[in-house]
Structures are given as C-alpha cells and as structure tokens.
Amino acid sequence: MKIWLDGNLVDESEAKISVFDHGLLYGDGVFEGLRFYSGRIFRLEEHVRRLFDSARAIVLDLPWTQEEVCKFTCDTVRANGLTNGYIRLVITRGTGELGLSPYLCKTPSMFIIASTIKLYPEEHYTNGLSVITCATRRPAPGALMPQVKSLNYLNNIMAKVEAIQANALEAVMLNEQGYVAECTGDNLFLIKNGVLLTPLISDGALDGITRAVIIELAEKLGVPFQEKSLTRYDIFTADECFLTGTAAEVIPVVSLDRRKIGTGKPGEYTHRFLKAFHELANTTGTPFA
C-alpha cells in the first residue's frame, strides 16, 4: 500500500510520524473520510472544503491549497490501483515541543490513506440495525464544536464501547438537553407520516456530507423534509429510521433499545433513499484514473 505523506508517496512500512507530533500527543488535528466508486471520488471538493473549514476553526494554517489537496488525494488512490474504496485524509498540527500550545509546532503534517472499509456486516444493510441509546452525551457546542472533525474522537469511541458492550453495533447519542444529536459516527434520519426528519445541527449533529446528499435526494424524490429537535420518543414512534455517513453510506435501523421501529423491517422510503444514493454515488464524482 502506498501512503501520501508530506509530499511523497511512500510504502506503508515507511509511513511514520514523530512521537512529538501534536496530533498523536494531544489529538490536535483534523480529518476527512471519503469514498470512491467506479473510478470517481464522491464529493471530493465538498470534503476538502470541509477539511479546510475544520482547520480554520482550530487556527491551523495549511501550506496547501484546496486544489492541491484534491490532486494529492487522486494521486494516492491512483497509486494503489483501486476502483472502489475509502480514503482517510488526516492533517496534524505537526511536530513540536511538549506542551499544549499549538504555536510550538512550525509545520502541519498531512497523510492520505486509500484502502477499503466495511463498517457494518452486509446482512444489516438488508435486515437493518438494532441500536441502543448510550449514556455518553455529545459535548456542548460551546465546549467542542461538532462541525470540527478533529482527531480527538474519544467521545465517540466511548459511546461505541457502550454499544458493543450492549451487543449492538451502533448507539444514539443525546446532547445535554436530552435531544438526539447523532450516532457514534453517523447522522440519523426518520420517516414519519411521509416526512423526512433529521436533528438540527445546533443540537450537536455533524453537518455530514452524506447527510447533505440525502437532503438533496429528498427534493428529487418528492419527499417533504424538516430539520427539528428530536427525542427518543420520535425514534420510538417513527415509521422508519436510517443512518448515513461516508463509511456507513445509508443503513436501515429497525429497533432502538429493543423497541421495534415501524414494522421492524427496513421500509419503503429507506429503500428509495438507499437506491437513489447508490445510483448517484456510482455515476458522479471526481475521476482519478
């Protein structure tokens, strides 16, 4: 496997960062996950733009342009001879002295991985996920902005631990006010009386790229859409539920906390969105071949 690391494509065994890198020491950095289908990177420009927004939000000045990062990403996928897969694009604060100050690091470091990923077993895309509500809450926006995809994912990881310990693959995370924010790595959507619903960004949800795609598809499919504060009650009484994310794509949810959602099977609207998403992802994007 070839890894793009600070300007060079190197073998995986040579892709190393310093133990003094602040991304490792303090989780000081940002990242993006991208998908590529049939020789095209899906929503490349949107992902890179969000990466730069995340960097700007944490006062991380980048020495590359967005156009250059797009090119580096295409180069990495092409060097690994892949047609379909997953990209991890990571920028750290860089190497510096011990201490929290970001100004101890002179130059950011970036690496790009192009590989494959399967977030959930295939049968769950057909039969749906059973999820739980976890006790771990999403941080308040005033403490850690949910729009920044930072390298500090411990909050999400501890929520994932709760899910796994409860024999579930995913968990719904609430904010401090008890409203639904998102899942450990995915956005959440509901169908109720033919209307598509999703939590407000201000309630702690990431403004996901796949989330935005689903909202676009809702208009094309003629499905009414609302962003609103949601509670567990709204999930319990929904007709359908599904999750979205770059790695997860679109996956149905059929129960929450052992309570059946709708019929307990993936519904008609979920199938329509899943089909429309795959059609779009496999026919659009930035070619890298």
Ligand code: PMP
Contents of the next structure:
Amino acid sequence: MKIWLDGNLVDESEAKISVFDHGLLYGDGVFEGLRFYSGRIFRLEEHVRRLFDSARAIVLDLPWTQEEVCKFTCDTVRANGLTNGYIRLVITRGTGELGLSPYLCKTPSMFIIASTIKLYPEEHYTNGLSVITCATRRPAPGALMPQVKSLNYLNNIMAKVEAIQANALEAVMLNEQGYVAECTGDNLFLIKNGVLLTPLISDGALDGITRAVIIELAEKLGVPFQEKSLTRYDIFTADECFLTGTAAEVIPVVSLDRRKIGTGKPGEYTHRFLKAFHELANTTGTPFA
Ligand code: PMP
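Previous: the form predicted on its own; requested now: the form predicted together with the named molecule:
After this comes the whole thing, all chains and molecules, with the earlier chain placed first.
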C-alpha cells in the first residue's frame, strides 16, 4: 500500500510520524474520512472544505491549497489501483518540543491512506442496528466545537466501549443538557409522521457530509425536514430511525435500549433514503483516474 506523506507517495512500511508530533502527543490535529465509489471520490470538495475549516478553527495554518489537497487525495487513490474504498486524510500539528503550545510546531504533517472499510456487518443494513444510550456525554460546544473534526476522539471511543460492552454496535450520545447529539461516529435521523428530523449542530452533532446529503435528498424526495433539539423520547416514539456517516453510509436503527423503534424493522422512508443515497454515491463524484 502506498501512503501519501508530506509530499511523497511512500510504502506503508516507510510511512512514519515522529513521536514528538503533537498530533500524537496531544491529539492536536484534524482529519477527514472520505469514500470513493466506481472510480469517483464522493463529495471530495466538501470534505476538503470541512478539513480546512476544522484546521482554521484550531489555528492550524496549512501550507497547501484546497485544490492541492484534492489532487493529492486523487493521486493516493490512483497509486493504490483501487476503484471502491475509503480514504483517511490526517493533518497533525507537526513535530515540536514537549509542551502544549502549538507554536512549538513549525510545520504541519499530512498523510493520506486509501484503503477499504466495512463498518458494520451486512446483515445490519438489512435488519437494522440495535443501539444503546451511553453515559458518556458529548463535550459542550464551549469545550470542543462539534464542527471540528479533530484528532480528539477519546470521548467517542469511551462511548463506543459502552456500546460494545452492552453488546451493541453503536451508542446514542447525549449532550450535557440531555438532548440527543449523535452517535459515536454517525449522525442520527428520525422519521415521525412523515417528517425527517435530526439534531441541531449546536446540540453537539458533527456537521456530517452524509447528513447534508440526506437533507438534500429529503428535498428531492419531497420529505419535509426539520432540524431541532431531540430527546430519547423522540427516538422511542419515532416511526423510523437511521444513522449516517461516510464509513457507515445509511444504516437503519430498529431499537434503542432494547425498546423497539416503530415496527422494530427498517422502515419504508429509511429504504427510500438508503436507495437514493446509493444512487447518488454511485453516479456522482470527482473522477481520480
Ligand atoms: N459524527 C461523528 C462523531 C463522526 O466521526 C462522523 C464521521 N465518521 C460523523 C458524525 C458522520 O460524518 P460524515 O457524514 O461527514 O462522515
């Protein structure tokens, strides 16, 4: 496997980062996960734009333009001869001395991995996921801005541990006020009386690229949409529930805390969104060949 690292495509055995990199020492950095389908990177510009916004929000000056980062990403996929897969793009603060100050790091590092990913077993796309509510809360927006896709994922990892220990694959994370924020790596959507609902970004959700695609598709499919504060009550009483994310794509949720959502089976709206998402993903995007 060839990895793009600071301007060079190198063999994975040579793709190494310093132990003094603040990305490793402090989680000081930002990242993106992207998907490519049938030779095209899905929503490449949107992902790179979010990456640059994340970097800007943490005062990380990047020596590349967005166009360059798009090109490096395409180069990496091409170099690995893949047609379908997943891309991880990571930017770290770079190497510095010990000490928190980001000003100790002169140059950021970037690496790009093009590989494959399978987040959930196929059966869950057909039968739906059972999720739990975890005790780990999303940090308040005043502590860690939810729009920033930073290398600080410990909070999500602790939530994932809770899910796995409860025999579930995903956990619903609430914010400090008790409102639903999102899941550990996915945004959450509900269908109630024919209306599509999702939590506000300000309630602690990542401004997901797939989330934005679903909102676009709602308009195309003629499904009314509302972004609002949601509680577990809204999930328990919803007709349907599904999660979205670059890695997960669109996946139905059929129970929360062992209580059935709707009929306890993936619903009709979820199927429509799932189908429309795959059609879009397989027919649009930036060609890299
Ligand atoms: N929330 C979190 C915490 C995530 O890490 C992700 C990405 N895996 C998402 C939501 C979904 O965002 P996107 O659709 O942009 O992948």
